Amino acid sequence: MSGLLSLQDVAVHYGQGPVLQSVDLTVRAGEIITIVGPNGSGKSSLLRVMTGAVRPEQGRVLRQAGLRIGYVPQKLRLDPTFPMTLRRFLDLPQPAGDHAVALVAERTGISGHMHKQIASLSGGLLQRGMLARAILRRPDVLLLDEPTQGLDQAGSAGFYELIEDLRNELNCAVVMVSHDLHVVMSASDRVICLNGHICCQGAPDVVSTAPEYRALFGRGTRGTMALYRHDHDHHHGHDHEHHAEPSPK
């Protein structure tokens, strides 16, 4: 196995139908991979396969021995009435030392908020809190599921800059699901276009010109890209027969 984490011919089914089919993907140290695709294309499921939370019906998931994974979910599923400070949240699932917590809190910009209740945090602070928890144990692979959902453009840009800095400091791989296509094209080493299977993948400039990508996202793929919003589901029904995987030249 070359790489930190490798998926080989992975398939996932929920209920009657397949969510993912024939997925081959290798994550290498230090690279930023962004996964794009329409709603229902299997992006979150793919991340959960990587974490081990979902077992594939078919195929294999290979992880480097001792691999540490940090995961920032799309939503935090906590009872809003349950009292929990941000500092206590960072101790889940096991207590973290004060020194380590202070370092990641400073790095993610949450130091002055440790006493606040999780339920009272703004979207941006909560995202940074989840990121702090994910990097506490210095992961080899950092997985982020739409980490800037609900943040404004300035908040999103700041978050992506922080991710890039953390990648350099920790030398970890980053795999993130994103709808921010204009950011993806500048921040990623590799873009994977997913629609139940990998439609195409490669360097951002290769993927942005691929017909499989344009079938899903239209032709606004050069220069400053428009945000792909959740209400753009009318692209979901486009041709599913694209299997070409253009490689970076």
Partner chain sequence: MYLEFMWIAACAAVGMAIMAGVLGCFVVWRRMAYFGDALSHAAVLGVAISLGFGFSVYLGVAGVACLVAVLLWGFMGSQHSTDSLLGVISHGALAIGLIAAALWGNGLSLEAVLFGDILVLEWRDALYIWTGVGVIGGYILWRWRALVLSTLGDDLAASEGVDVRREQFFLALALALLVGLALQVVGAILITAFLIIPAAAARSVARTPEAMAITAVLVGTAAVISGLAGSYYWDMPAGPSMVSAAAVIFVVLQGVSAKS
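How about the form predicted in complex with the partner chain, since we already have the form predicted alone?
The next block holds one chain only.
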């Protein structure tokens, strides 16, 4: 379990004032990390430092040699003037091959939509499409920026399940920014509570009782953090095989 990607004492500034300060973070093979934090806490910036889109003013970013990153951005610049079928999108930046595409499309549930224009896809389908594209690159680390934003509860639940299953199949690390402060996927190995710096981190149930978490998010829900678990009595018409409930570590 060595570090695939690690940030050492990273600081980022945009114009005036720091966005991130003294962030130390190591992503290990196969772990799921969820980053929570209020608006403007630097969640997306942290992810962009990891992808290499933002170069930190201070500190170091170490990537394992040959590290493959699969990135699912928060949104795409989808303009109706830009024609792009879902099938063509999966070939970005390199053609992926019909067989691999068929497998991944089946797995992510987008098989029937390959000929559609991505600008016309629903939020859930587009998320799955972007996820499929990221997976086709056989990533060591999957970086997801608010992947369930705009999805309803059932949609989010399905998406979290898919992420967890894919992690188990591909054994890739997953770093996910969550837009919801109070709902965190229970399969997370680590939750990082961010507010310009790392306030606290640890297993989901540990973080939810940490005083720093309560200080940041305490008011709205009186300090409780709901862990998303698979509610098998609450299906909305999508089938999936039953699998072991992951216990928070």
